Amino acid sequence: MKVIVCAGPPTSGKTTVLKQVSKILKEKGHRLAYLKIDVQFANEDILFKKEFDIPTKKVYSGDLCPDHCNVVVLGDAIKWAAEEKADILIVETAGLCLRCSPYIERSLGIVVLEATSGMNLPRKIGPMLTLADVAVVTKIDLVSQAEREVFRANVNEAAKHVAVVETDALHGINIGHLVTRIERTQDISAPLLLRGNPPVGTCTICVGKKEIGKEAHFGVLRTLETDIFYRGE
């Protein structure tokens, strides 16, 4: 079974891209399963089930970072997809964390970026782009040719190894290139490992401390004027 992990900022067009991809893969005889990971609301699992008649699941991360939730539940999700006899598991995650990577080794990591979101976006999103395999740039019909070229150059500068696919996903333009890349992806195999390195420490804010100021916290910290340092055992 192949595992496709798709991340990207909100409203970038992840679902539209994956619907176009799923349509072609289904027509080619692939057996798909779809998992949606979001924070507090999503209905994409219902849409995929209705449109493509494939097994779907949805997970709300709630107080847990969606990219962390992805890491925690993906083991069970792969077992579930295998039980459903899927040969491709598509995971769509909210991708809200700009420090973490949601991708796993031997999966295909896809980041979806909208061309209308600003020329500097590729410089801002970190491992979500730099650890991906493919960057899908959507809404290219809404920007000029010069803006497209600058955006693509910034993607290449931030992540030289990442393949770039420019698409008008709403109309399915250039989706075929992405489908070919998916079909060439190797099957998942044990051990399942996160791609890249997670953040350097547990944040006391993430575990519930609400006090403002460095004096109230420990672990990996920084101040307004200094770089990061460590306080605690």
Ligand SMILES: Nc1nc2c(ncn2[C@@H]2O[C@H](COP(=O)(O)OP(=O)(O)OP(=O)(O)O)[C@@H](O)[C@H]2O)c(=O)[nH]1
The other form holds:
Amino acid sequence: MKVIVCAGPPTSGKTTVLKQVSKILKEKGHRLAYLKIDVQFANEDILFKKEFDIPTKKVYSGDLCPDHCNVVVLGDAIKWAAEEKADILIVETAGLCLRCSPYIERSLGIVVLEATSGMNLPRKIGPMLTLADVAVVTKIDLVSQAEREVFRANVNEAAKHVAVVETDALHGINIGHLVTRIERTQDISAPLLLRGNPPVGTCTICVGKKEIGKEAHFGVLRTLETDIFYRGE
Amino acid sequence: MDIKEITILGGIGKNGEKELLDTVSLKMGDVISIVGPTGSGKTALINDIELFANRNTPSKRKILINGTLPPDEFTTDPSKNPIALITQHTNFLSDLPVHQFLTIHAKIRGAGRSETIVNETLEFANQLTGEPINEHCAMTELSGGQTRSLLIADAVIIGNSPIILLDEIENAGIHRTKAIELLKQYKKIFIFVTHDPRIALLSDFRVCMKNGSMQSLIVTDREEKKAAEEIKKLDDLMLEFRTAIRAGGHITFKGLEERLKALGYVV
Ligand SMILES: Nc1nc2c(ncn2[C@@H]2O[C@H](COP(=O)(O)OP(=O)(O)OP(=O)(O)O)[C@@H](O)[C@H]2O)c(=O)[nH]1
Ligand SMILES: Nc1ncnc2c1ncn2[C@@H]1O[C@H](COP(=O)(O)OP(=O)(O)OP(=O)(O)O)[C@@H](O)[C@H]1O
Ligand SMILES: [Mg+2]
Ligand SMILES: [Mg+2]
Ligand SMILES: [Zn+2]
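Taking the form predicted alone as the starting point, write out the structure of the form predicted in complex with the named molecule.
And the full complex, kicking off with our chain again.
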């Protein structure tokens, strides 16, 4: 079974891209399963079930970082998809942390970025872009060719080895290139490992301490002026 | 790659039926127009060309360059892309200053000496605008006409693209006759999507669209070229009035009468 992990900022067009992809993959006879990981609201599971009649699931990460949630649930999800006899598991995730990558080794990591999102976005999202295999740039129908070229150059500069596919996802333009990449992806196999190195430390803020100021916290800290340091046992 | 010819292989219209025209070929130096009612698929057609469609867009058209499938580098490396498209709804989204944006674009396009190229581009653009572009202001602050002018200049000078697609050049209030005059100094393939008879008749031939499908190809013959001369005069007259109104002038019936008579029309 192949695993496709698709991440990207909210409303960047992940679902629209994955729908175009699913349509073609289904026509080619693949058996799909679809999982959505989001923070607090998602209806893609219903959408994909209805439109493609495939097994779907959703998980709310709630208080967990979505990438963290991804790590925790993906093992079960792969088992579930295998039981459903899928040959491709598609995972759509918000990927909000911007410090860790949501992709696992030997999966196909797809990051979806909007061409409309500002020239500097590629520099801002870290491993979600740099550890991806393919960057899909959506909404090219809304920007001038000149800006599209500059945006693409910024993606290439931030992540040299990531292939770029530019698309008007509403019309499925260039989606064929993405489908080819998916079909060329190897099958997933143990051990399941997250790509890249997650940020160090478990932070007190993430676990719910709301007080502002370094005095109230443990672990990896910094002041406005100094570099990071460690406090705790 | 030396562009000699671009070929559009027809696909299907909006109703799923085969297009009436199944091959349209454009040779280097050709100027063509795409005409048809709104919603008839003119923009979709030039988008197909710009994307080097390969039966993978809703129209299922296929684009060939010099008779064969275009190489991948056309779409993966902007400096190799021979096509520049100036779209109908142009709004910049980047708040980079004009000069900086053009410099970056010139670098990506491998346009060489960026300082001179950028200045040349601004100069070209400013011949088309009412008020000159301030190169230090953000791209997002440009007016519609300034944006369009800058994109045309960018395509011609920075892009140095051998194939230029222009969607409704007449719509942004730029000096369109000046634009066409300037453009025609360059040997390129020009494709104008237009509702403007003067522009349509300037081209060597035009493709007429209906319901998403290429219906017919009409060559501008001797008779049309003759009529075009007269249409040009009328259009210039309209432009005169436009200029007068823009400059805060007042239009008189007598003035109109005199101008028409001077052109040889009885009022
Ligand atoms: N014009 C245009 N609109 C697009 C394109 N891709 C997506 N959209 C629109 O953008 C909006 C958001 O798209 P989605 O696919 O739902 O985005 P998403 O990344 O799945 O969003 P979340 O899952 O909510 O984070 C929708 O209204 C889409 O129709 C595109 O290429 N062009
Ligand atoms: N051959 C086709 N097959 C399927 N859909 C098409 C086809 N041609 C055009 N369309 C769709 O029809 C709609 C209108 O087309 P388009 O925008 O190209 O019209 P237009 O002629 O440029 O109109 P306007 O003069 O208003 O700019 C678009 O949504 C486009 O995607
Ligand atoms: Mg979604
Ligand atoms: Mg149009
Ligand atoms: Zn994280």
